[in-house]
Amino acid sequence: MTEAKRPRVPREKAQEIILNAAEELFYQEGIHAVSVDAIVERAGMNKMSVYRQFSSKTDLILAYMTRKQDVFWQEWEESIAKHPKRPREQIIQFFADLAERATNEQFRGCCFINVAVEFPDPIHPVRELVCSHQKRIRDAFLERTTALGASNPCELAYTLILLMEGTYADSQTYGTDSAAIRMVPAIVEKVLDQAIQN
């Protein structure tokens, strides 16, 4: 008896299954680990759906990347959004906010950190996403310690990076059940009022 012949899967929802298993194992395992083979057993179609939809498993990482960049900012946002035109407090919010998501038994700490050591050649697509990415980070701090008043705007948004990425770190260390990641949202906020009285 023959196999029942699968529908055929639209391709934008086809794409967004792929993406939905590829995420979910990338995030969890590591991308070097997961095989293709893997993703398509997840994604639950065969290896040509995933072919048809991605040309290689690299495209599959920058889409993966590209979702997980549109998450933080998505995120960044909801924390700024709270306390507008406020600098100190939305930085406050974010790392607040960041403590939180930390210390779900879920959280695998910063997708972009753990690529970066999966992808150590600086020309690779995937690694200059990656360096894309935290570039805009940069940016992002920067203006708001600018926006803040600090007599060394660059500086401080430096050291809010390291204890964002120390925050990401932490949790795969110790845990997410830490008590240096629940001090941090307090941490930060003596950093900025020493920063401010500079």
The other form holds:
Protein chains: 2
Amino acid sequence: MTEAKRPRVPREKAQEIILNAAEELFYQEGIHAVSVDAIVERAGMNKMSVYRQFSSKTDLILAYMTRKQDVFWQEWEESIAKHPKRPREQIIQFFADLAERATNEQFRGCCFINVAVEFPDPIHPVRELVCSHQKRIRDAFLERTTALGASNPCELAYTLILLMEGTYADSQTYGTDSAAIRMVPAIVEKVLDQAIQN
Amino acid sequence: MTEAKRPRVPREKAQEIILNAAEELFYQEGIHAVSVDAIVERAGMNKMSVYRQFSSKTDLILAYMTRKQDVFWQEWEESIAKHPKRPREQIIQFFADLAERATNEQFRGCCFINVAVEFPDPIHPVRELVCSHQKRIRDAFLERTTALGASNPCELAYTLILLMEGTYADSQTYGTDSAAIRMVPAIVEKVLDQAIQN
DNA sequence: TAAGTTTGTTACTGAGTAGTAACAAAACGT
DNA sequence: ACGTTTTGTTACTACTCAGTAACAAACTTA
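Now show me the form predicted in complex with another copy of the chain, since the one above was the form predicted on its own.
What follows is the whole complex; the chain from before opens it.
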């Protein structure tokens, strides 16, 4: 009998494979609902390969969130880049793209809010990441509403953030069929118009 | 040695004690994070007393949600009742009261969205309850925006729903310190004014 | 080729999970 | 008082979880 081969995967590659599996499962199923074993199986790897890269499940969660954070800002930049130096169109575009994503079958809302829901303890490490991310979002919106020349950039920024978070939340319940999400771009347009007027 | 007494609690009373404990724990800690044993301990009761009233943990969750549903409509009615036959003030009042609650230390967002986050499976029984509740909310808003005489009652209703869900979400990250939530009543006022104007 | 390092594999620990069986004690109906 | 129903208590099943120990196999460097 010939012995079966045992191909090896270097740690860099292994880390990516594991994170890919973790990302899909954590986002789709939720954190508490997904065991490390489930991630191991999905990744087609070994449990020790996970714990040699990540010291704990919490560590894995943080890596997952960091990755999602990068994705968010990448999408943000993409929407912004479609209309250089035109804040109004940039903001509308962002919400149009968001609405597009939010009506996708795979969409499961904002992963940061989702994590916050599952980890109520305010001093838990994952919460700090959520909080810092939300602050960066606020700053980004505020910067755009200021560039827009809104009469009250701060209030407008918060309005947009609420609408964004509302869109995320709505997708959780209605999914592909949300009439509210389909209206989001038009709603944002109206809000922007009013904010510039006076 | 005298034997310790064993005072008994009738099932109706027991059910309420259990639900009180479940409500606090489920809402504060999340569903998956709370074990039936934890609820039993919190209620100061026995495990069998729980499983004789509720056939499963899912059953308990459904009872918890039904109770929260009642609370929501009670709060809704209270806000509405403060300004009889004045839709504009009724809506503003609802958001003012919501903002008040949302900046409370104990507030942990919308329990229905929270449940949806923890139960992604769309055919899970708890999801049906979430969905039906969202639909009732939509109808209630639509009825008020229609009474208001908005030029586009449907769009306004969805705008308000997004703002409401955004408020819930925001409280999860910023809690007591949310500048966005403090601005909500003013934001809603502006949105309403614009919706009536043309 | 030889020694050291990294990865794969198996088996395990200890703790927690939802849910149940069996019986004892209390309350209730008659 | 007596039998029935309801409730309290203990102990249990079968399972899942995060995390680890120990060793074997593969790769790397010298």
